[in-house]
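Only one chain is shown below, in structure tokens, and it's the form predicted alone.
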Amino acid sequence: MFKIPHISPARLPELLRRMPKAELHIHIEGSLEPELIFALAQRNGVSLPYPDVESLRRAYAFTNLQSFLDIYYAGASVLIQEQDFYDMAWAYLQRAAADHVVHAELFFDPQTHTARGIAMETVVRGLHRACTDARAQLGVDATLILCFLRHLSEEDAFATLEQALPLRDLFIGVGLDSSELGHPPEKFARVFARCRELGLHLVAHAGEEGPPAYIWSALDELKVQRIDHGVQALKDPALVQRLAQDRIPLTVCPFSNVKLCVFPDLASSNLAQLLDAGLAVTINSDDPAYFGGYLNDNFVQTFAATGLNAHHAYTLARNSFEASFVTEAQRHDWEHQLKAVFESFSEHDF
């Protein structure tokens, strides 16, 4: 076991900063900033409902998930060719890189775009292609997680896979995100046993404003490697217990969980009780652009907040990458790095 250096509280934020990490859960089109949002409707001549980027920035509150999603839908309309797809995520991986980010999954809507009429294509292969440009270029690894929108039909679901595999190589899973409330996990049962059968790796939002029994759900009826959020699961004692026995991952967004009113404030988020209770927890982005800021952000700002040490900043870190869907090499070179990053921070080296 790593024993972690002793690193003074004033030095913490500095090493949240530069500690390799993973983000598990980043939904690109939440990545898009109100700049880029104003540069693509320009280029590719769609109104906007708002006259310039500050507007659209004060526009950015919410008082529950559907006023965000309102807005979330509304400035994904200015993506229309590949390239925009491709610009949008390489903002986001550029980003991530300063963060020190050397693995994100991505997170993408396709039928927030097929329904406008974008092709299926167009928007895979404009994110892949950035993906396949930050391993080049930023030296961030970078896969892609097709997300089905759960306030749609499981039928809509199945077509949207079908259009998908054409491109099976190049996205590694699926998850189910959008409205919680009312769309049960098990509404996508079937969708996600054929998922299963392809081979792709299953995630799923839960826990977040629904309740326990919606995570339990994600397990037994979708069958889920990882859950997205999963705050609520203190609330069900057999849960925690369920969670901690077989090591899976929660993704939690702590900037989203106060956007969206789940926590009033940082300083009440439950991360550091879930880590008490031995669960596998990460931090993540989840719609930075919407939310207030990026991964280093979520990090320095929950811990400030809620008074976390170097220990959980550890442990955090090497969570992230034990729930990444990547190579036992990758994962152990990664936590080598880890290490090499908490061990210059020691204090004997002052």
Ligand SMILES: Nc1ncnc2[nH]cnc12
Given for the second form:
Amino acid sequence: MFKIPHISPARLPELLRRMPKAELHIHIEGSLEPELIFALAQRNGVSLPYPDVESLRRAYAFTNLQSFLDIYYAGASVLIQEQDFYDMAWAYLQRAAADHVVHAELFFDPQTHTARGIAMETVVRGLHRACTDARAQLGVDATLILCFLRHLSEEDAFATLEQALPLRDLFIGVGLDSSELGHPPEKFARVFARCRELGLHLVAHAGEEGPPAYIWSALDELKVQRIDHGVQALKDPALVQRLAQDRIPLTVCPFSNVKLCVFPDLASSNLAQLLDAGLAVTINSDDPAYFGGYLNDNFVQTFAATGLNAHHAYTLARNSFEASFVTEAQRHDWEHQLKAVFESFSEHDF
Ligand SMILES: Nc1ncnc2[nH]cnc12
Ligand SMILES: [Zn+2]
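The structure above corresponds to the form predicted alone; please provide the structure of the form predicted in complex with the named molecule.
To see the whole picture, the full complex is given below, headed by that same chain.
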């Protein structure tokens, strides 16, 4: 076991910013900043129901998940050309590099685009090209996870999978997102079974607004390897035991939970309780352009509000590597970098 050196609380924010980390829950369409929405709208001749950037930003006052999704899908309507998808992902990956994100698994929602007549290939090739350039030019390792929209039908999800199969090598897994309540994971059991046969990694949003029963069915019916959000798990002690025992990672998104009124404020986040329960928790930004900050902002402000310390920081960064869909060798390399950063902070303390 690595002995965490003493690090003064005053230097904790800088440590949080500097430590290498993985981001495993970021919807790339949720990284579309208002400025880029307006630039792409102009480039593509799309008209928006807001006169300017400021009035669009003012509309980002959400009361629940659905109130956010309505505006998030409207924002994505400016994405038309392959280059638009590239520009969106590239902007995120530059910010990720600045936050010392060494690995990112990007969610994308193809049905949002194919329903508007955009080809699957346009979406995936644009995003994939940005991931390739990020590796070469930014040193950020980035991969793609295709998410099915759960408010749409099983049939639509199967059709989406069919469209994506010629591009199978350009994404590593599938997820499940969009409106949770009323759309339990088991609705997609057969689609996920097929994806499992195809060797894809499996994740699903569950227990964001929905009950612990949705987390159970994501595990037992979909057989997912990670739970996205999962913050409602604490309502069910048997579920917490199961998550701990199987070391199922939870990709928790503190800013998102506050903006979507899951918790009243950051201090009410249950991150510390989830960690104390021995769960493999990670911190993520979800939809940073809509929720007020990127990954390091989530780390720094959540730590300040909840009183987490350097031990928690190390655990969270380590968990992010453990939960990543990468090779053991890659994981070890990043853990080594993580230890080096912690040790460098200890030296400067004296
Ligand atoms: N937080 C979230 N929950 C469900 N679906 C989403 N799509 C984008 N962000 C989401
Ligand atoms: Zn999400």
